[in-house]
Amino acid sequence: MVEFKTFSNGFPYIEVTNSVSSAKIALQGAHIFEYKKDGKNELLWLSSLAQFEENKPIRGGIPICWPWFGPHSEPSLPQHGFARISLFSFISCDEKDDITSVVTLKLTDSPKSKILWDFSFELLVTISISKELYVSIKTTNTDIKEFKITEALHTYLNVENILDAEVFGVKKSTYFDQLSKTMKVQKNDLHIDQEIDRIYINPNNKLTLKEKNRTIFLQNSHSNSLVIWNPWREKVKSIKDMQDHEYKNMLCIESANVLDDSKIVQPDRSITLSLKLSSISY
């Protein structure tokens, strides 16, 4: 079932649930900002001071880093690209059967969209949330020329506690430090005890976070590029939308393609990032 809701200010979003789980999209950045498993705890981490606003990034959830990550050579054009600040058109909920419900949503070119990035294009995001949480981006090249892009799922995964928890596929990768400038190769499994902005190369599509009671499973599909990211005790402080202690509870684990790993995609031609996540609690 879908309903369509909308916060005090207007802000719209929409609420989908089934018989084994929930979530909640906000159609602005087509972003999944909630997702719960037979009720259980929350996967994904979302700020206490999170903003549901017009043409402000949401803090936490799923944001769609595109068609740009990181940012843009031109100081003034937006940070992580505009996907993220964008109205997508809500296309369809597809009850598969009664555990499985699909919604795809989709952004176009715009007038407005031509004055950050001039192309034509078609943005298509589905997510499938059952047991499983699988959220794909399909880019479609509508244009009469070829572009260029980088993108990301930057998914913030909600834990009990940062120093806890370990990460499991990135050993022996090869990693972009992003705080360092530095290339570096990880030795060992991720243990996290301090800031981390790191861009893995070829990383494992298929990765492990592990805590006392709980272990969640990434499975990235089209992508060559990894970002893990805290803040840490620091740099938390400058993030508006973020509490101090809040840098404790999440970590953003990110299917990429960023750095070496940019998409050309020619006119006519589509490429698809796409990532499935689920857990076992303990």
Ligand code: TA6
The other form holds:
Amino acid sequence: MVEFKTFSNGFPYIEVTNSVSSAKIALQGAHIFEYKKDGKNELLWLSSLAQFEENKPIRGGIPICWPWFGPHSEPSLPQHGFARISLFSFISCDEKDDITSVVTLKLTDSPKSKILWDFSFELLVTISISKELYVSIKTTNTDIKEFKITEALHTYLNVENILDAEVFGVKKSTYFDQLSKTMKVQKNDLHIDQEIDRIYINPNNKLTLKEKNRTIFLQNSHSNSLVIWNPWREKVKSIKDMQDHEYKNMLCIESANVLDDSKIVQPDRSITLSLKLSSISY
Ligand code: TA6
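For comparison with the form predicted alone, provide the form predicted in complex with the ligand.
Whole complex next, starting from this chain.
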């Protein structure tokens, strides 16, 4: 079942429910900001100060960074691209059976997007809501010239206590440390006890986030770069839509195509980046 809803300020979202799961997806950014399996809010973190307002990114859930990741070389252009602050069209919600709902949303170029990025495109987002959560973003070049993109599914995972969390799948990977602006090598599995902002190059496409009472599984497709981010206790103070203590309960693990993993898309061709998320609790 799909219901069209709005916040009191008119900000639109859809609520999707089936017998095993439910989700809330903002039409701005095709942004899934809540996903519940068996009635429990499990995998995605959403800031208690998240704002649902036109032209503002939502802090939490899965923001889609597209057609560029991070800051643009032209500083007046929006950080992480314009998809996350653009209104998508709702295409369909297919109930595959009683336990899977597949939502499709689309963004195409407009006079407004052409001011920011002068290309014709189609960005198709598919979100499958079931016992697992699957998100894919398909970029099609509808222009007559090639374009280059960087992109990410900037997934905010909900963790009970960041100090108890461990990430498996990046051991021995090279990464670009965004804090020191140097390349480094990850020696061991990743335990986070300070600010982290890294872009891993060619990590395993299957990652595991282990906590005391739960394990989250991530599987990335068509992604050879991965971002891991937590602002920690100092930087969080500069993030106005996040409370100071909230860094303890989130970790961004982002399926990406960034740095040398950027993608050139030829006219009439498409590329797809996708992520499958699941979990088991003990
Ligand atoms: O993905 C990590 C990152 O690029 C960090 O550098 C940090 O700034 C974060 O994204 C959040 O960006 P935002 O624009 O959503 O505040």
